[in-house]
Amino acid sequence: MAEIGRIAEVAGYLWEKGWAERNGGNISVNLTDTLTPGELAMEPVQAGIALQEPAGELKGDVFYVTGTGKRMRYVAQAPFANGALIRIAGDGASYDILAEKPIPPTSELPSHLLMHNYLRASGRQTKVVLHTHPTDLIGLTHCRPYLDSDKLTRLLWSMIPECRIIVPKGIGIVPYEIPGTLALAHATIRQLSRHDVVFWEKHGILAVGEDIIDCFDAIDTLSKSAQIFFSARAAGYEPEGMNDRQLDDLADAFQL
(Lines of atoms letter the chains of each structure in order from A and count residues from 1; the text may use other names and numbers.)
(Lines give C-alpha, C1' and ligand atoms only; values in the text may rest on other atoms or scores of the structure.)
(Ligands and ions follow the chains in the order given, each with its own letter.)
Protein backbone atom coordinates (compact mmCIF):
# COMPACT_ATOMS: atom_id res chain seq x y z
CA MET A 1 0.00 0.00 0.00
CA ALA A 2 1.86 3.06 -1.28
CA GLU A 3 -0.38 5.40 0.71
CA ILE A 4 0.85 3.86 3.97
CA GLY A 5 4.37 4.95 3.03
CA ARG A 6 3.13 8.52 2.56
CA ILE A 7 1.42 8.43 5.95
CA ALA A 8 4.67 7.22 7.54
CA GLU A 9 6.56 9.99 5.73
CA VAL A 10 4.28 12.70 7.14
CA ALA A 11 4.34 11.16 10.63
CA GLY A 12 8.13 11.50 10.50
CA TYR A 13 7.87 15.13 9.47
CA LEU A 14 5.51 15.86 12.38
CA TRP A 15 8.00 14.38 14.84
CA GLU A 16 11.01 16.12 13.28
CA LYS A 17 9.18 19.46 13.38
CA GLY A 18 8.52 19.08 17.10
CA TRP A 19 4.77 19.02 16.49
CA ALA A 20 4.13 15.56 17.96
CA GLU A 21 5.31 15.38 21.55
CA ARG A 22 4.79 11.95 23.13
CA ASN A 23 1.55 10.68 21.54
CA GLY A 24 0.37 14.11 20.41
CA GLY A 25 -1.64 14.36 17.21
CA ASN A 26 -3.43 11.80 15.05
CA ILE A 27 -4.04 10.90 11.42
CA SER A 28 -6.85 9.19 9.53
CA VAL A 29 -6.78 8.44 5.81
CA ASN A 30 -9.49 6.84 3.67
CA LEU A 31 -7.74 4.09 1.70
CA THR A 32 -10.82 2.65 -0.01
CA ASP A 33 -9.95 3.79 -3.53
CA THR A 34 -6.40 2.42 -3.26
CA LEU A 35 -7.31 -1.14 -2.18
CA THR A 36 -8.09 -4.26 -4.21
CA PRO A 37 -11.43 -6.07 -3.79
CA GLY A 38 -9.63 -8.74 -1.80
CA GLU A 39 -8.12 -6.16 0.55
CA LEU A 40 -11.49 -4.47 1.01
CA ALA A 41 -13.00 -7.84 1.98
CA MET A 42 -10.31 -8.81 4.52
CA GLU A 43 -11.50 -10.81 7.51
CA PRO A 44 -11.48 -8.70 10.69
CA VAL A 45 -9.42 -9.55 13.74
CA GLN A 46 -11.97 -7.65 15.84
CA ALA A 47 -15.51 -6.92 14.65
CA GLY A 48 -18.57 -4.87 15.55
CA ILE A 49 -16.99 -2.09 17.60
CA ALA A 50 -19.76 0.45 18.15
CA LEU A 51 -19.38 4.08 17.15
CA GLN A 52 -20.64 6.87 19.39
CA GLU A 53 -22.41 8.44 16.42
CA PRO A 54 -23.15 6.70 13.10
CA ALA A 55 -21.17 7.47 9.95
CA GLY A 56 -23.66 6.42 7.30
CA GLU A 57 -21.81 8.09 4.42
CA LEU A 58 -18.77 5.88 5.03
CA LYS A 59 -20.37 2.42 4.82
CA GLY A 60 -17.79 -0.15 3.74
CA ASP A 61 -14.92 2.34 3.62
CA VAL A 62 -11.49 1.35 4.93
CA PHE A 63 -9.29 3.78 6.87
CA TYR A 64 -5.78 3.79 8.25
CA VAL A 65 -5.90 5.48 11.67
CA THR A 66 -3.02 6.10 14.04
CA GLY A 67 -3.30 4.07 17.24
CA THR A 68 -4.32 5.31 20.65
CA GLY A 69 -1.34 6.25 22.77
CA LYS A 70 1.04 5.70 19.83
CA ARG A 71 3.85 8.09 19.01
CA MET A 72 4.33 9.67 15.59
CA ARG A 73 8.03 8.85 15.63
CA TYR A 74 7.08 5.16 15.79
CA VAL A 75 4.28 5.51 13.23
CA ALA A 76 7.01 6.76 10.88
CA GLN A 77 9.10 3.64 11.52
CA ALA A 78 6.37 0.98 11.70
CA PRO A 79 2.93 2.25 10.66
CA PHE A 80 1.07 -1.05 11.10
CA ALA A 81 2.52 -1.64 14.56
CA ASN A 82 1.34 1.82 15.59
CA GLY A 83 -1.91 2.22 13.72
CA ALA A 84 -5.16 0.48 12.91
CA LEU A 85 -6.71 -0.54 9.62
CA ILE A 86 -10.48 -0.30 10.10
CA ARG A 87 -13.57 -0.87 7.96
CA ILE A 88 -16.89 0.87 8.60
CA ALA A 89 -19.77 -1.60 8.84
CA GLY A 90 -22.63 -1.72 6.35
CA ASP A 91 -24.95 0.07 8.75
CA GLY A 92 -22.42 2.83 9.48
CA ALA A 93 -22.87 2.26 13.22
CA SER A 94 -19.76 0.18 13.98
CA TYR A 95 -16.36 -0.74 12.61
CA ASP A 96 -14.03 -3.72 12.31
CA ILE A 97 -10.26 -3.82 12.85
CA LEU A 98 -8.60 -5.52 9.86
CA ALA A 99 -4.83 -5.39 10.40
CA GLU A 100 -2.92 -8.41 11.69
CA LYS A 101 -2.69 -6.94 15.17
CA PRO A 102 -5.80 -5.42 16.79
CA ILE A 103 -4.24 -2.01 17.49
CA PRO A 104 -6.95 0.21 19.05
CA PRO A 105 -7.39 3.37 16.94
CA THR A 106 -6.88 6.87 18.31
CA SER A 107 -9.34 7.95 20.98
CA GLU A 108 -10.30 10.74 18.57
CA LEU A 109 -11.56 8.22 15.98
CA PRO A 110 -15.24 9.20 16.54
CA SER A 111 -14.30 12.83 15.86
CA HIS A 112 -12.32 11.93 12.74
CA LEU A 113 -15.15 9.80 11.34
CA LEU A 114 -17.72 12.51 12.00
CA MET A 115 -15.56 14.90 9.98
CA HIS A 116 -15.05 12.41 7.15
CA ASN A 117 -18.78 11.67 7.16
CA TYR A 118 -19.70 15.38 7.03
CA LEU A 119 -17.25 16.11 4.23
CA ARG A 120 -18.48 13.15 2.16
CA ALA A 121 -22.09 14.26 2.64
CA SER A 122 -21.04 17.74 1.49
CA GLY A 123 -19.74 16.33 -1.78
CA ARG A 124 -16.08 17.01 -1.03
CA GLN A 125 -13.49 14.41 -2.05
CA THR A 126 -11.68 14.62 1.26
CA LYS A 127 -9.68 11.55 2.29
CA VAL A 128 -7.43 12.90 5.06
CA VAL A 129 -7.87 14.35 8.53
CA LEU A 130 -4.54 15.43 10.05
CA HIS A 131 -4.24 16.83 13.58
CA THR A 132 -0.96 18.03 15.09
CA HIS A 133 0.54 20.48 17.60
CA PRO A 134 2.73 23.19 15.95
CA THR A 135 4.27 25.28 18.74
CA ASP A 136 4.14 28.64 16.96
CA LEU A 137 0.57 28.29 15.72
CA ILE A 138 -0.73 27.17 19.11
CA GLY A 139 1.13 30.13 20.61
CA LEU A 140 -0.99 32.50 18.52
CA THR A 141 -4.17 30.99 19.98
CA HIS A 142 -3.02 32.05 23.46
CA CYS A 143 -3.25 35.68 22.30
CA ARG A 144 -6.84 36.90 22.56
CA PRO A 145 -6.66 39.32 19.58
CA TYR A 146 -5.84 36.40 17.26
CA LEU A 147 -8.86 34.29 18.21
CA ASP A 148 -10.73 36.02 15.42
CA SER A 149 -10.73 33.98 12.20
CA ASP A 150 -10.57 36.96 9.83
CA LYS A 151 -7.82 38.70 11.80
CA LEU A 152 -5.65 35.59 12.15
CA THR A 153 -6.12 34.63 8.51
CA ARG A 154 -5.18 38.15 7.39
CA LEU A 155 -2.08 38.15 9.61
CA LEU A 156 -0.73 34.80 8.40
CA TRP A 157 -1.61 35.43 4.74
CA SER A 158 0.29 38.71 4.87
CA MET A 159 3.60 37.27 6.11
CA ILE A 160 4.54 35.37 2.94
CA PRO A 161 2.85 35.17 -0.50
CA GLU A 162 2.74 31.37 -0.51
CA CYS A 163 0.43 31.33 2.50
CA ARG A 164 -2.32 33.15 0.59
CA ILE A 165 -1.86 30.67 -2.27
CA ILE A 166 -1.56 27.40 -0.31
CA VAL A 167 -4.30 28.14 2.26
CA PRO A 168 -6.82 30.01 0.08
CA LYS A 169 -9.84 29.34 2.32
CA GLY A 170 -8.17 30.86 5.36
CA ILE A 171 -8.39 29.54 8.89
CA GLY A 172 -11.27 28.51 11.09
CA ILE A 173 -11.00 28.81 14.88
CA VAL A 174 -12.70 26.65 17.51
CA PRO A 175 -12.78 28.02 21.08
CA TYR A 176 -11.26 25.71 23.65
CA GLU A 177 -12.98 22.33 24.12
CA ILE A 178 -11.78 19.25 25.97
CA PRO A 179 -9.65 17.18 23.55
CA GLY A 180 -11.23 14.08 22.08
CA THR A 181 -14.83 15.10 22.73
CA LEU A 182 -17.67 15.04 20.25
CA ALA A 183 -18.34 18.67 21.20
CA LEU A 184 -14.94 19.52 19.71
CA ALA A 185 -15.74 17.47 16.60
CA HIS A 186 -19.08 19.20 16.02
CA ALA A 187 -17.53 22.64 16.55
CA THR A 188 -14.83 21.73 14.02
CA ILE A 189 -17.38 20.55 11.47
CA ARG A 190 -19.05 23.95 11.61
CA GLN A 191 -15.71 25.52 10.64
CA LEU A 192 -15.07 22.94 7.91
CA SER A 193 -18.08 24.27 6.04
CA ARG A 194 -15.83 27.19 5.00
CA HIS A 195 -12.25 26.16 5.72
CA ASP A 196 -9.78 23.31 5.17
CA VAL A 197 -7.62 24.24 8.18
CA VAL A 198 -8.98 24.75 11.69
CA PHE A 199 -7.14 26.00 14.78
CA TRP A 200 -8.17 24.55 18.14
CA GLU A 201 -7.60 27.18 20.83
CA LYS A 202 -4.68 26.30 23.13
CA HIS A 203 -4.55 22.80 21.66
CA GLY A 204 -3.56 22.30 18.03
CA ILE A 205 -4.31 22.46 14.33
CA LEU A 206 -6.40 20.26 12.03
CA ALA A 207 -6.23 20.08 8.24
CA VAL A 208 -8.41 18.12 5.81
CA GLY A 209 -7.88 17.36 2.15
CA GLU A 210 -7.50 14.79 -0.62
CA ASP A 211 -3.77 14.26 -0.05
CA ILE A 212 -1.85 13.86 3.20
CA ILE A 213 1.22 15.67 1.84
CA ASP A 214 -0.94 18.67 0.89
CA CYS A 215 -2.46 18.72 4.39
CA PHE A 216 1.02 18.75 5.92
CA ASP A 217 2.14 21.47 3.49
CA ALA A 218 -0.77 23.72 4.46
CA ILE A 219 0.11 23.52 8.16
CA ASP A 220 3.83 23.86 7.43
CA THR A 221 3.22 27.03 5.40
CA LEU A 222 1.09 28.54 8.17
CA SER A 223 3.86 27.69 10.61
CA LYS A 224 6.41 29.50 8.41
CA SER A 225 4.15 32.58 8.41
CA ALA A 226 3.93 32.47 12.21
CA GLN A 227 7.72 32.14 12.46
CA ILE A 228 8.19 35.22 10.27
CA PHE A 229 5.75 37.15 12.46
CA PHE A 230 7.43 36.11 15.71
CA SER A 231 10.93 36.73 14.27
CA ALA A 232 10.05 40.32 13.37
CA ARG A 233 8.49 40.88 16.80
CA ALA A 234 11.57 39.40 18.51
CA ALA A 235 13.75 41.85 16.59
CA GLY A 236 11.71 44.71 18.05
CA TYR A 237 9.57 45.50 15.02
CA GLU A 238 5.88 45.15 14.24
CA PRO A 239 5.91 43.28 10.90
CA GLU A 240 4.33 45.30 8.12
CA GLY A 241 2.94 42.36 6.15
CA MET A 242 1.55 42.53 2.66
CA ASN A 243 -1.21 45.08 2.10
CA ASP A 244 -4.72 44.35 0.84
CA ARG A 245 -3.83 45.22 -2.76
CA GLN A 246 -0.90 42.82 -2.73
CA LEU A 247 -3.06 40.03 -1.31
CA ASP A 248 -5.80 40.72 -3.85
CA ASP A 249 -3.25 40.64 -6.67
CA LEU A 250 -2.18 37.17 -5.53
CA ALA A 251 -5.79 36.01 -5.54
CA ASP A 252 -6.24 37.31 -9.07
CA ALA A 253 -2.94 35.90 -10.35
CA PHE A 254 -3.60 32.41 -8.97
CA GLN A 255 -7.38 32.46 -9.48
CA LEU A 256 -8.05 31.86 -5.80
Given for the second form:
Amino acid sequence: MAEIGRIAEVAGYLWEKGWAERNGGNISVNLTDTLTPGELAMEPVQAGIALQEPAGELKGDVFYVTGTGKRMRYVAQAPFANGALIRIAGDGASYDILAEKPIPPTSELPSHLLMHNYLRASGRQTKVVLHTHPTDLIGLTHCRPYLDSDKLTRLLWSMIPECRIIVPKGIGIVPYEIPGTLALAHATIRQLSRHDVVFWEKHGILAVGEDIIDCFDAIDTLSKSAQIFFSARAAGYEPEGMNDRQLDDLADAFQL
Ligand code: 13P
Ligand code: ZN
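Pass me the form predicted together with 1,3-dihydroxyacetonephosphate as well; I've looked at the form predicted alone already.
First the chain shown before, then all remaining chains and molecules of the complex.
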Protein backbone atom coordinates (compact mmCIF):
# COMPACT_ATOMS: atom_id res chain seq x y z
CA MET A 1 0.00 0.00 0.00
CA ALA A 2 2.49 2.59 -1.24
CA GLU A 3 -0.34 5.13 -1.39
CA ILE A 4 -0.52 5.13 2.41
CA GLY A 5 3.04 6.49 2.50
CA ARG A 6 2.00 9.39 0.27
CA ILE A 7 -1.02 10.11 2.48
CA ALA A 8 1.28 10.19 5.52
CA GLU A 9 3.68 12.48 3.64
CA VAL A 10 0.91 14.98 2.87
CA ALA A 11 -0.50 14.78 6.40
CA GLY A 12 2.96 15.87 7.60
CA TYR A 13 2.96 18.81 5.17
CA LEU A 14 -0.46 19.95 6.41
CA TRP A 15 0.85 20.03 9.97
CA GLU A 16 4.14 21.72 9.02
CA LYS A 17 2.24 24.36 7.05
CA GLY A 18 0.19 25.25 10.12
CA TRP A 19 -3.00 24.22 8.35
CA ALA A 20 -3.92 21.44 10.79
CA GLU A 21 -4.54 22.73 14.29
CA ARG A 22 -5.64 19.94 16.64
CA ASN A 23 -7.79 17.63 14.47
CA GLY A 24 -8.33 20.19 11.68
CA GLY A 25 -8.72 18.70 8.22
CA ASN A 26 -9.35 15.23 6.85
CA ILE A 27 -8.34 13.02 3.94
CA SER A 28 -10.00 10.25 1.94
CA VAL A 29 -8.34 8.27 -0.84
CA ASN A 30 -9.95 5.58 -2.99
CA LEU A 31 -7.47 2.70 -2.88
CA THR A 32 -9.59 0.14 -4.74
CA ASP A 33 -7.38 -0.02 -7.84
CA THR A 34 -4.22 -0.44 -5.77
CA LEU A 35 -5.39 -3.33 -3.58
CA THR A 36 -5.15 -7.08 -4.18
CA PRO A 37 -8.36 -9.18 -4.31
CA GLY A 38 -7.43 -10.49 -0.85
CA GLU A 39 -7.11 -6.99 0.56
CA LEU A 40 -10.39 -5.91 -1.03
CA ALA A 41 -12.14 -8.87 0.61
CA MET A 42 -10.66 -8.32 4.09
CA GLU A 43 -12.79 -9.27 7.07
CA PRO A 44 -14.31 -6.20 8.70
CA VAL A 45 -13.53 -5.21 12.27
CA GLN A 46 -16.89 -3.41 12.28
CA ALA A 47 -19.62 -4.03 9.70
CA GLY A 48 -22.79 -2.45 8.39
CA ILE A 49 -22.43 1.17 9.51
CA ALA A 50 -25.27 3.06 7.81
CA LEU A 51 -24.45 5.97 5.52
CA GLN A 52 -26.60 9.07 5.88
CA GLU A 53 -26.98 9.07 2.11
CA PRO A 54 -26.29 6.10 -0.18
CA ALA A 55 -23.20 6.14 -2.37
CA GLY A 56 -24.39 3.87 -5.18
CA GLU A 57 -21.47 4.62 -7.49
CA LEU A 58 -18.95 3.41 -4.90
CA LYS A 59 -20.24 -0.12 -4.26
CA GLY A 60 -17.40 -2.34 -3.05
CA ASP A 61 -14.82 0.45 -3.18
CA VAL A 62 -12.22 0.69 -0.40
CA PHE A 63 -11.03 4.03 0.96
CA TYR A 64 -8.45 5.12 3.46
CA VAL A 65 -10.07 7.84 5.60
CA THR A 66 -8.60 9.80 8.48
CA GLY A 67 -10.36 9.30 11.81
CA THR A 68 -12.62 11.85 13.43
CA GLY A 69 -10.82 13.83 16.10
CA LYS A 70 -7.43 12.56 14.95
CA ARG A 71 -4.48 14.89 14.55
CA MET A 72 -2.76 15.25 11.16
CA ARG A 73 0.63 15.29 12.84
CA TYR A 74 -0.12 11.80 14.13
CA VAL A 75 -1.67 10.64 10.83
CA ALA A 76 1.75 11.47 9.40
CA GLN A 77 3.45 9.20 11.92
CA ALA A 78 0.91 6.38 12.16
CA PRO A 79 -1.78 6.45 9.44
CA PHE A 80 -3.55 3.31 10.64
CA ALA A 81 -3.68 4.36 14.29
CA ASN A 82 -5.33 7.61 13.15
CA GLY A 83 -7.47 6.45 10.26
CA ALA A 84 -9.01 3.34 8.78
CA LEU A 85 -9.82 1.46 5.63
CA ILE A 86 -13.52 1.45 4.92
CA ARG A 87 -15.37 -0.58 2.26
CA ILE A 88 -18.68 0.59 0.84
CA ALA A 89 -21.25 -2.21 0.94
CA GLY A 90 -22.69 -3.91 -2.13
CA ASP A 91 -25.90 -1.90 -1.88
CA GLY A 92 -24.03 1.41 -1.40
CA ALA A 93 -26.03 2.14 1.75
CA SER A 94 -23.53 1.25 4.48
CA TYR A 95 -19.84 0.65 5.03
CA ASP A 96 -17.54 -1.71 6.89
CA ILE A 97 -14.35 -0.76 8.71
CA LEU A 98 -11.62 -3.16 7.58
CA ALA A 99 -8.35 -2.27 9.22
CA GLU A 100 -6.64 -2.10 11.51
CA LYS A 101 -8.58 -0.74 14.45
CA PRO A 102 -12.25 0.30 14.28
CA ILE A 103 -11.35 4.00 14.10
CA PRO A 104 -14.51 6.01 13.33
CA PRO A 105 -14.04 8.00 10.09
CA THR A 106 -13.93 11.76 9.85
CA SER A 107 -17.09 13.70 10.65
CA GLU A 108 -16.85 15.02 7.10
CA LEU A 109 -17.42 11.52 5.67
CA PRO A 110 -20.81 12.61 4.20
CA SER A 111 -19.05 15.29 2.17
CA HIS A 112 -16.15 13.07 1.17
CA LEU A 113 -18.36 10.19 -0.01
CA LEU A 114 -20.88 12.42 -1.74
CA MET A 115 -17.99 14.02 -3.61
CA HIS A 116 -16.41 10.69 -4.58
CA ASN A 117 -19.85 9.43 -5.62
CA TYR A 118 -20.63 12.53 -7.69
CA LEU A 119 -17.24 12.55 -9.40
CA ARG A 120 -17.48 8.86 -10.27
CA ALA A 121 -20.97 9.43 -11.72
CA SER A 122 -19.47 12.24 -13.81
CA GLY A 123 -16.92 9.79 -15.24
CA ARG A 124 -13.92 11.40 -13.59
CA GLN A 125 -10.88 9.50 -12.32
CA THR A 126 -10.78 11.34 -8.99
CA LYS A 127 -9.33 9.32 -6.13
CA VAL A 128 -8.65 11.94 -3.48
CA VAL A 129 -10.53 14.45 -1.34
CA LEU A 130 -8.23 16.60 0.79
CA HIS A 131 -9.70 19.04 3.32
CA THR A 132 -7.53 21.38 5.38
CA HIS A 133 -7.56 24.71 7.27
CA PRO A 134 -5.02 27.13 5.71
CA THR A 135 -5.00 30.34 7.75
CA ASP A 136 -4.51 32.76 4.86
CA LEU A 137 -7.14 31.25 2.57
CA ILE A 138 -9.73 30.98 5.34
CA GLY A 139 -8.93 34.61 6.20
CA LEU A 140 -10.02 35.66 2.71
CA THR A 141 -13.44 34.07 3.28
CA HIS A 142 -14.05 36.52 6.12
CA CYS A 143 -14.13 39.38 3.63
CA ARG A 144 -17.61 39.66 2.09
CA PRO A 145 -16.50 41.02 -1.32
CA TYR A 146 -14.25 37.99 -1.77
CA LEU A 147 -17.07 35.52 -1.21
CA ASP A 148 -17.51 35.55 -4.94
CA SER A 149 -15.96 32.78 -6.99
CA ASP A 150 -14.95 34.90 -9.99
CA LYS A 151 -13.58 37.71 -7.88
CA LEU A 152 -11.55 35.53 -5.52
CA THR A 153 -10.27 33.34 -8.35
CA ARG A 154 -9.19 36.42 -10.29
CA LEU A 155 -7.42 37.86 -7.24
CA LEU A 156 -5.46 34.68 -6.46
CA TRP A 157 -4.64 33.92 -10.10
CA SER A 158 -3.26 37.41 -10.55
CA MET A 159 -0.67 37.18 -7.77
CA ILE A 160 1.66 34.67 -9.47
CA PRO A 161 1.56 32.94 -12.89
CA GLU A 162 1.74 29.44 -11.40
CA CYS A 163 -1.62 29.90 -9.72
CA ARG A 164 -3.39 30.33 -13.10
CA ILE A 165 -1.58 27.21 -14.35
CA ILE A 166 -1.89 24.94 -11.31
CA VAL A 167 -5.50 25.82 -10.43
CA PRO A 168 -6.92 26.26 -13.96
CA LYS A 169 -10.57 25.77 -12.96
CA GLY A 170 -10.41 28.43 -10.26
CA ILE A 171 -12.18 28.07 -6.96
CA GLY A 172 -15.74 27.44 -5.90
CA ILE A 173 -17.18 28.98 -2.75
CA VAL A 174 -19.67 27.36 -0.40
CA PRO A 175 -21.47 29.74 1.98
CA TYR A 176 -21.06 28.87 5.66
CA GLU A 177 -22.64 25.59 6.78
CA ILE A 178 -22.21 23.57 9.96
CA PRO A 179 -19.16 21.29 9.54
CA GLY A 180 -19.90 17.63 8.93
CA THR A 181 -23.46 18.15 7.68
CA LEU A 182 -25.18 16.83 4.59
CA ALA A 183 -26.10 20.43 3.79
CA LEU A 184 -22.38 21.21 3.50
CA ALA A 185 -21.88 18.05 1.44
CA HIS A 186 -24.65 18.93 -1.04
CA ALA A 187 -23.53 22.53 -1.38
CA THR A 188 -20.01 21.27 -2.08
CA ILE A 189 -20.86 18.85 -4.88
CA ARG A 190 -22.72 21.65 -6.64
CA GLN A 191 -19.32 23.35 -7.05
CA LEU A 192 -17.53 20.33 -8.47
CA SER A 193 -18.94 20.56 -11.98
CA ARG A 194 -16.80 23.66 -12.48
CA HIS A 195 -14.01 23.51 -9.88
CA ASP A 196 -11.49 21.12 -8.32
CA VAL A 197 -10.86 23.40 -5.35
CA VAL A 198 -13.65 24.63 -3.08
CA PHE A 199 -13.53 27.11 -0.21
CA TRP A 200 -15.85 26.54 2.73
CA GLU A 201 -16.66 30.00 4.11
CA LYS A 202 -15.01 30.71 7.49
CA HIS A 203 -13.95 27.05 7.77
CA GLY A 204 -11.50 25.57 5.27
CA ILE A 205 -10.50 24.48 1.81
CA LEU A 206 -10.78 21.23 -0.07
CA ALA A 207 -9.27 19.90 -3.24
CA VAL A 208 -10.25 16.86 -5.28
CA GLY A 209 -8.02 15.06 -7.76
CA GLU A 210 -6.37 11.90 -8.98
CA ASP A 211 -3.26 12.35 -6.88
CA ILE A 212 -2.90 13.50 -3.27
CA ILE A 213 0.33 15.41 -3.95
CA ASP A 214 -1.42 17.39 -6.72
CA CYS A 215 -4.30 18.21 -4.35
CA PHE A 216 -1.82 19.49 -1.78
CA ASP A 217 0.05 21.50 -4.43
CA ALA A 218 -3.13 23.22 -5.63
CA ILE A 219 -3.95 24.43 -2.11
CA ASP A 220 -0.32 25.33 -1.43
CA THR A 221 -0.16 27.46 -4.59
CA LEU A 222 -3.38 29.27 -3.67
CA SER A 223 -1.94 29.85 -0.20
CA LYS A 224 1.22 31.33 -1.75
CA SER A 225 -0.93 33.76 -3.75
CA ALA A 226 -2.84 34.77 -0.63
CA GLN A 227 0.44 35.36 1.21
CA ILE A 228 1.71 37.61 -1.58
CA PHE A 229 -1.55 39.57 -1.41
CA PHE A 230 -1.48 39.91 2.37
CA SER A 231 2.21 40.78 2.56
CA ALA A 232 1.79 43.55 -0.02
CA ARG A 233 -1.18 44.89 1.93
CA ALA A 234 0.78 44.67 5.20
CA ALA A 235 3.60 46.63 3.58
CA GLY A 236 1.08 49.37 2.89
CA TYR A 237 0.37 49.04 -0.82
CA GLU A 238 -2.24 47.42 -3.02
CA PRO A 239 -0.60 44.69 -5.11
CA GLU A 240 -0.99 45.45 -8.79
CA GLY A 241 -1.67 41.86 -9.83
CA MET A 242 -1.30 40.47 -13.33
CA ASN A 243 -3.72 42.02 -15.81
CA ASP A 244 -6.38 40.21 -17.86
CA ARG A 245 -4.15 40.08 -20.91
CA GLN A 246 -1.33 38.48 -18.95
CA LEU A 247 -3.70 35.90 -17.50
CA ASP A 248 -5.21 35.14 -20.92
CA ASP A 249 -1.74 34.76 -22.44
CA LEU A 250 -0.96 32.12 -19.81
CA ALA A 251 -4.14 30.24 -20.71
CA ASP A 252 -3.06 30.26 -24.36
CA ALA A 253 0.56 29.36 -23.67
CA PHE A 254 -0.34 26.43 -21.41
CA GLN A 255 -3.53 25.41 -23.27
CA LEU A 256 -5.63 25.81 -20.14
P1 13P B 1 -12.69 15.48 11.88
O2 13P B 1 -11.71 15.39 13.02
O3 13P B 1 -14.00 14.83 12.21
O4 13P B 1 -12.08 14.98 10.60
O5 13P B 1 -13.05 17.02 11.68
C6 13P B 1 -12.06 17.96 11.36
C7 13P B 1 -12.56 19.01 10.46
O8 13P B 1 -11.76 19.72 9.87
C9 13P B 1 -14.02 19.18 10.24
O10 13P B 1 -14.26 19.96 9.12
ZN1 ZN C 1 -12.62 21.33 8.63
